[in-house]
Every structure is written in C-alpha cells, then in structure tokens.
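One chain comes next, on its own, written out as structure tokens in the form predicted alone.
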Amino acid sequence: MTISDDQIKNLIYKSCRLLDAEEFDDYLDLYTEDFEYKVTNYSPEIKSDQEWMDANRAELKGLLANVPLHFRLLGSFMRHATVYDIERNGADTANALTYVTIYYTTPEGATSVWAVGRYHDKIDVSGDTPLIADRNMKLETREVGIGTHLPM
C-alpha cells in the first residue's frame, strides 16, 4: 500500500493534537522505535546552530512520564502546523517541512505566540500507516523561558 501525502499530513497534525492534549502516550505510538527527537535554532552571536534537546525513543518517555514532577507554566499550549513540503526518498521515507507556530494562553484567558519554528520530519512510509522516524524542531524562538518540559 503506499502512504498518500494526505496520510503523511494528517500523521503531523495529530502529533500537534496530541502533544496539545498531553495524550503522551498516543504520542510516542507516532514515532518508530529508534526516532529522534531534536530540538535546534541557529544563534547569530556564536554563528553556530545550538541543540537543545536531542532525545530519542526511550529518553522522551521518561522525560513525558516525569512532567507531572516539573515546575510547569499553569494554562495550556496550542500548536498551529502547516505542511509545507513533502519530498519522497525512494520507496521507505519521505521528508516533511512544516512551519509550526506555538501559542500559549495563561488560565486568565489571554494568548501570545510562545515560538515559532520549523518540523524538519523524516517519515517510514514503508508499513500501512506512516510515522515519525526523526524530527528537528527548528527555531526561529530564542527566549521561550522556562516552565515546559514538553516537546514543541
């Protein structure tokens, strides 16, 4: 069976949904097992890309089953993503390119963009349904501040 490019999107907007909803679990069964998770922007001062987080399967279980234990921004995060771009690699993966804006909205009601960035996604299309083999956040957001513990 091959993947469709609507599969593929659906795929990327249901991981947003779901880290929304805090579905972890859900979540982590969009990824293959040996996915990495990265998290990057490029830093104009040192002229250099900057990681900040690099995580793979076994190591965002264990920090999503641990955020109930962090200090937490109180409210709730809302991703908006739009797919940009999906190139086939062959007949086993294809590449995604999709802008993602965050919004956060404190528990008084009011909204603010919290980051924007990019998903550089790589996807197995090679079963019946696709999934996430490795993703790079790329940010455009340098100052996100502290009290989230969640991918973006």
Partner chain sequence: MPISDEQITRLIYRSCLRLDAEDFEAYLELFAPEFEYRISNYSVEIRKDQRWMDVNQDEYKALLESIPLHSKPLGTFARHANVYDIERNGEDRAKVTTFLTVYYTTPDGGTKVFAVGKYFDEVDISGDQPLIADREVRLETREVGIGSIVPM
Second form
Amino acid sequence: MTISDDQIKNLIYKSCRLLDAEEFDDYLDLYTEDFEYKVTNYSPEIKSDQEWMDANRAELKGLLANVPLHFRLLGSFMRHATVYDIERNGADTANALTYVTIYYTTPEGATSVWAVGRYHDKIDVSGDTPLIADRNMKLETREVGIGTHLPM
Amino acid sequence: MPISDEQITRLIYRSCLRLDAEDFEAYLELFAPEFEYRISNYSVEIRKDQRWMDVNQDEYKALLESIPLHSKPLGTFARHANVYDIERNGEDRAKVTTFLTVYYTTPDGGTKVFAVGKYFDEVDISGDQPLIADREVRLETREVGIGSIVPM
Amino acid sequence: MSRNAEEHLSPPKVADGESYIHASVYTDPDLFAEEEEKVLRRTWKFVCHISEVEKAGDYRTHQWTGVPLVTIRGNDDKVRTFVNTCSHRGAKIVRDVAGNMKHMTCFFHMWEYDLEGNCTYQPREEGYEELGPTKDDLSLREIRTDIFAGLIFINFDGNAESLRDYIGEAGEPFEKIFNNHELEVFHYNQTHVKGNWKAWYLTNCDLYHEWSHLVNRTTSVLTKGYHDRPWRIQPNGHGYNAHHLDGSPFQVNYKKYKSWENRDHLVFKGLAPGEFRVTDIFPNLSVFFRATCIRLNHSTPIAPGHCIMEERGLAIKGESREDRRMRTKQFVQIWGPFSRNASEDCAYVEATHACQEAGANPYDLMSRVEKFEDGVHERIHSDTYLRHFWGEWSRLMGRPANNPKNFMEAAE
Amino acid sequence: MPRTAEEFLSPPSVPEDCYVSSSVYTDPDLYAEEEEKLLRRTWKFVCHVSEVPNIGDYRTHDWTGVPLVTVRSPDKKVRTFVNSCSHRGSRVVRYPAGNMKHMTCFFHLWEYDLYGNCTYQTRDEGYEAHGPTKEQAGLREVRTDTFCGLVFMNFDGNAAPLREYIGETATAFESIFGENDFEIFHLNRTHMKGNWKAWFLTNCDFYHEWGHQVNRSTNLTSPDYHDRPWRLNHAQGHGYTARKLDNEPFVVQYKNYKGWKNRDGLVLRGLQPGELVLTDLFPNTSVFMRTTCVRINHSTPYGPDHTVMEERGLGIKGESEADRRQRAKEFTQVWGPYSRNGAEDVAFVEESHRCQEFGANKYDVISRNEPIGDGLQRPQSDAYVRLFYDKWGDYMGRPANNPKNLMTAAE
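Structure of the form predicted in complex with its partner chain (previous: the form predicted alone):
Then the entire complex follows, led off by the chain already shown.
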C-alpha cells in the first residue's frame, strides 16, 4: 500500500505539533535513522547562504536533551504550517515544500510573528509509515529576537 | 480525467510560490487566457468598495515585466495561504476561497505582517490543467506600509 | 538583613571608587548624546572584514551614531567610507545592505557619484548655472578608513592616531593568525538587544559570567588550569587573555558537552587544538578564537536602551565543502541565533537593563580581584578589564563612571 | 574631491534663499511653533463634499493633535466641531465616517445636535447646584468653508475667507471643478516616517520626476515638458503649472509606459486629451489632474517625523460602471498603494528623513533656476519650493536656512 499525500501532510503537521509541545522523543521518532536537520538562510550582508543549525540524529538528540538545562528564552512557539507541494521521485522518496509561520508568545501572553520560512523536506516513503529523511528549514526572517535554543 | 481538489489547491499555492520568487513568467502561466486580476477593499472612510489594482491579461503582463525597471523595492514578501473552500459550478468552473497572510521582510531580516485578506478565485477546470480565470484579492488590511509595486 | 532604601541608593561598600559604576551610564540620554561626541566619534570603530568588500565596487552600508555610511572599494583598490547622503536633498543614496556598483546613483533625482565620492552627473545641469552649486563642491563627505589584519575600521576624528597605533599590543593574539590564512566571512547575524551597547560589550569581556553558560561550565570553568590565565591589559582601553602565565595555551574540553567532540582537527595555524583566546578592542569589538572558529562580535548603539549586536564567523577561503561544513557546525554550536550560548547572553543583558532602566538598580559592581602570586597579573575571573574599560570611558568623557552626573553632590 | 567635515557642515555656496536647514524637518521646538503660528493660522483641507452628501453624514479627522468631526447639519451647511465632549473631554464621534441623527458621547451619554448644541445631560438635576447648563455646554465650532466642492477649515477665526486665501490660484481648477460633478471613488492613507513639509514639497518638486520610471518614460521624453511656467501666487504661497507659454496643453504620452494607452477617452470637461494640471496649495494640499481623473493629496502631521498622507480620487457622479472602472484603473496606474509611483514617492521622503534625522545631512539644496522668460520659471526649477519657504518664514518669523540661528549665536 503506497503512502498517500495526506499521510505525508499529517507527518509534517505532526512534526510542528510535537515541537510546539516540546515532546522531543516523539518528535525524533518522525525522522529516519540517519536524517539531517538544518536551519539556513541567505544573508544579503555577506551575499551567501548560511547555516544557523546543522545536526544529525545524535547531535539533535543531545541538543534537545540539554534544552531544559539551559537558561531558556521564556515563552512558547507555535508553528503554523501549510504543505504547498509534494513531488514524488521514485517509489522510495518524496519532496515536500511547506510554508511555516512561527509565532512567539511571551510569558505575559503577547504574541508576535517570530519568523517565516519554508520546510524543504525529503520524505522516506519506502516503509509503511512516512519518515522525514532530511529537513532544511529555509528562514526568510533573520531578525529572530534574542534567538532560541530550540530548532524550528 | 476530471481535475481534483488537490490539483486546484496546488494551483493556488503555486501562484504564491512563484509570486514570492518574483518569477513572473512562470506565475502568469497559471492564468487562463483573458483572465482578470483585481486588488480591492472596503474603505470605511468613504463608505464604499474601492480597487487598488484592476488589470486584464495584457496590462498585468506589462506591469509585471516593468517591475525591474523601477527603483529596486527593498525586502521580500512571503505569501502564506490556506485554501478554505472549493465550490464546483458545472464542469468548467470552480470558485475557490483562500485565506492569505502576506509577510514583509526587510533587507535586514526583520519580518512583519504586511496584509491579511482572501483570494476569491474563479478557476477554469475545463482543460487538463486548472487555470485561474479571475482573481480578486480582497484585502482586510488597508495600512500597507509604503505600498508596493509588486502585486499581492 | 535586607537593605533599606537609603542603603540601597548609597554607593556600595567597596574599597575604591573604581570598583563600581552608576547605572546612569547605561540609561541616561544626555550621557548617551555626550558619548557619541566624546567616545564614539573619537575612537576607531569596526565596520566589516575585507572579504565583504573584495572587488572594486563591492560595498557595505552601515551606520554609526545615527549617521548612515557606506564603505566601498574603489577602482584603485582602496577601501573608502562616505556619509551615505546625497548632497542635493539629503536622501540616502545606497539603500541596499551590500552589493556591487559601478557608481552611486541617488534614486530621488538621479544624481551620480563615482567610487571616490566625486559628484559626476546631475540631470539638466544647466539649472545650476545661475545660482550654483557646481559638481565640484557637491562631493560626498569622506570618513577616515583603515585596515588592521583584514579588519576594516573607521574614525570620525580626522586627527586621531593611526589604527595600528590605536590597537598596539592588543593585536598580538590575533594579527599573526589572521595573516596565516586568507579568511572570508561565512556567518552573519544581527540581533536587536533591549540594552545598552556597553552592557553587551562588557558581557563579552566579563569571563566571570562563564559560570552561567551550561556549555562553559562543563567544557571550561571546571577544567584544570582554567584560572591560570592572566588578563593582559593594554593601553587605549583594550585587553586580552590567551596563554597561561607559563605560556601554555588554554584548551577547551568540548566533548564534556553531550554529543560534542573535541576540536583537534581543522585548527587555525598558530592555535593549539581546542585553544581559546579572546581580545577586547575598546570601545565595542571582541575577537574570539575557539580552535576551529573565529568570531567577530561588536555592538552598534541605537539609543541608551537599544543596541544592535553583529555576529560574524570567519573561515578559510577555498577550504573543502566538508571542512567548511564541519567548521560551520562547530561555530553554530556556541554562536548564532540558534546556538547554545547566544540567546543566554542576550537574556542576561536584557534582564539587567530591565532593572537599570527604571532605576531599580542604581549600581553595577566590579570589585572582583584575583591576583597571581607575582602580585602584578590578575586571573581571568577578576574584574580588572571592566575597571580598565570604565577608566578609559571616564578619561574620554571627563566624567567619573561611578558618579557621572554628580547625583550625589549637586542635586540634578 | 570628497568634502571634509568642515566643508560638509558649512552652508552650501548658494544664496541664502537657495538652501534650507534640515532642522526645519526634525527640530521638535520648530514643529511646536509651526502648530501655533502656521498650522492653526491657515486653511486646512478636510474632505470633498461628496463625502458628506446627506444631512448627518460625517467625517472624523485630526489637526495639530486636536480630534475634529465635520458634519452636514440639517440646514445643509457643512460644519466642523472639536470632537471632545464638554463633560470629561472624551472623543464623542469615534468612527472614521458614517451618518448620525445627533452626537452621543458613549462615556456618560451626553448628547449634542448637529449644530453643536448640547441637547441632553444624563440626570441633569445633578448640575442644578453648580452648572454648567446645557446652553453653556455646546461643542467648540471651528470655522469651515467650501470652495469648488473642497471643504476646508481654519482654527483662526479672524483669517481671511477661504476664497480670498486661494486667490488667483483658483484659475487652475475652478472652471474644471465647475464643469464636472465630481464624486470620490478612492481613498488611502499612508503613515510615513518623515516631515509633512518633505512630503508636500515632493509633490511640488517636479525635478524628482527623474526618479519615477513612469515620468521618465511618459513626461521627460517630450521636450515641450519644460515649456509650462510655474504660476506663483506670491501673496498666499500657492502655485500651479498648467498650459504652456503658447497656451497649449502639455500632453502626457502615457503609451510610452509598457501596457498603457494614451488618455483620449473619458476626458474631464475643461481638459484636453493627455492634459496635466498640477496645483499646490500652501501649506499642504495638492490638486493634480491627469486628463481623466483628479487626485487630491494632503497630509496630517503627528510630530516632526510622523506624517499621515491622505490620497483621494475623484470621478464623475452618476457615470456608467464601465466609465467609472476605466477612470479608476487610470487613477491607480499612477496613484495609490499598489500604483507605479505611490511607493516610490514615500520611499523618497523616508530615505531623506533617514539622513536628516540625526544630522547626517544638514542642508537641503533648492537652488535650481530655469528662467523661461518674463520673470517666469520652468517646472523643474525650485521656484515654488523657494516660495514655500519664503511663506513659511513669514508665518514663523524665522529664516528657513537658519531658523534657530544655529550658525550665528551658539545654541
């Protein structure tokens, strides 16, 4: 039974929901074993692309495990995603493009737009449930407040 | 093979992707011949509807091609859309309602909401590819910064 | 026993006047205006790295004390800086952040300037024949520009000493290493910080705050020999710390932080594996080495309680994709908006500002002293550099940092 | 040779009326003085009559920080009141526009009729002891007058009447407004970071047409563009450009801009195809006519560096839907937030302010001089800009090139 577009969409929306809720273990289960996760953007200041986060499974797992130990940006994130496009290449993988708006809410409850960007995902559809094999969060926004320990 | 809702939804999202990328040629390919494009809103001040852009196919094509001749608008737009409703009337046409948030990011990377509104599209589904036959960009926001020579 | 209002408002019980400052240095608008005149427009200010304006016509726009500026490489390969305003009606001429241009055209009335600041074209020039002015007296205002070890600086004061003299010995820990390689910028981000530019800079210089960073606690502070490094205080308000007293390097134990590895591979020529150095150039630039990574960090004041921090990462030009990726991964572990430390640093500055802004905290303590046996050098968790910074600030301002507006004696 | 600091900071080598100190755009004290001596002494444009056609139709607006409401009273006369309840001072009418039988303050439900009389005080027995009575609690009325369907107001009760204030400059648009029954179809407001004079003078500085791709292609390619003299009203500080010296209209070649056509149809009565008539009324209102549509543009300052510009488009009352649509299309080609010129004009003002704000640029050079014969100047001269600052100087009692004696006396 091949994996449908809807299953892929649900996977991507679930990744947002779990990260919002900071359920990091379940979040990591959505990825393939040797996935790669990146946060990138283009800087007109230095006229080149750049990476602001670049982690494999071990690194992301370690990073997420340490988050509670840090003095953290207070408040919470909500990720509003819309899957714009899904393209299949072969039977095993699909590419998904998703628009994401990340809202940041202060402890006092004030919400503002934190960043807008696009998930460029490579989805592994060879098994019976889809998994994220590669995620590149391409940020449009580069002024991201005081920053955060969390991935986007 | 009749055109699916998914294909219509992809068409709407593709129009956002290509306008964001300012790939005007590819963007115009999504429109049916003799299409019309309007940006409108209701002015509380003069208590009537008004149009801030109203163009047919030739006018819109010329307008888009002239954009690079103007002094370079600084910053970029990201159009985050969600298709809310698709209503078929007959074999040839479908009415599509899409919720739209347009974010503006300055060259320094700061992002703000530029405008919110809705696309009211009439999509031609008579061929093998769906095409936009009429688009009304209904703006809720009327304070749109310094304005924009790039349409919504 | 908690303190009552009276105690809270009177100066801290510390040995000498140099061990504390009055928080108005961070919040007072008059002092901020005076600072622009007496400090910011009298000292050398870092602009960018030469790799950012590599070819003729490459430019970078920026601003200092509110004045829009553009730094650009001329056709004669010389790097110049101009006030970025048209001599006609004053519009900003170069409006983009960075790029390349053959000449500068003002988009308002299409006046043109060449890369040396001369006005070269005005539409319908005959309109100025009768009342003037002519093109020759309409050129752009040039700001003194100089380069040290690939770092471009400017100085509003035409009569100030040369850049090399200004930096002096403080160039020792980084000049040779920068000249060992051809470097280029691979990382850039800026952060708007709700705090004073000095508060941001002094967080970079205050190594005592390493206790609060999880990364620094695990990989540095608790390791042997961490405290055996002396502060090297230099003239003009600079300072650095690098080698231990016995000349050996301080090497960070990165693998102590979960899932990280030590930095033994891709180390810059002149540094030991894992070596850490930091140089602080008055008034606002810090140059960091973490073995495989170089960080240039400086703050631009916007208002007393608002500054923009800029973060640059330098790497070796032409290195392989794999090397560049490894170097980038290690840089963004600690620096950059999604790193382990950056948001913590911003949080400290904003948290202190929140109290100073309303006058809730009138003083800032810097009375830590940790001397070596030689009785001369001080260990890196002493506040000797902070006192040195405020000494230089007071000298330029002509005001004591612990009582800049005589709040104590004369009633304001 | 680039200029040194010293040269950069000293005044440009031009006559004193040919440059302006940037402090006129940024200095808060000068701005406060402007409110008193200029903005509250001159006639200020409010709206077009078609915005308050019926009895009870109203528009709220602000001027020098004072909230105002303009309404058509039962006697059909258009009046303006300070929009502040005589009781505790709350704004009475809180919506931008609408229709009302009377004005009710939402705070304690006091009521006023459309002549400004206080007609109802809740539990008015409470005011028997100390007053005030309803008769003493009317709204403050502000002098209002209409000319060619343009509603103006003036805080100064003793100022000359509106017709006299506009004076000979009326010839630029009076007949055209008389021959066409205009009705508003477009309005947008733009908040900009810049001074209200910088915005108004961008409207009056035709030399900046070089900065517009539209004007470069449709205007500046025609050599006779420069044959229209400025018609200056030295008494009141207004000015306009219309017909050329030979009394022929200057015809804009709209078709030179890709995708546009020349404006030969729907020509307003009194204008020729392609004709352009541009009128600037001191201190802040421009009435521009581009053959088929009329643009009224004025600005309201909220401080030295915050200005709200209002853009209005007029068409013909009762015209067919198709005609109105074509006229609106042509209007939004040049004016409005998504037009070809709109964003550029605001950018010119904001980028100039960016350099004047902190003193990076001290002077504004307005020395362009292009005589056309018998004392008149061509459109791309700075003649009107110099007249504006001459008038500004009269009201303020200060020279615009050195308003605070920055050069002579030490501050």
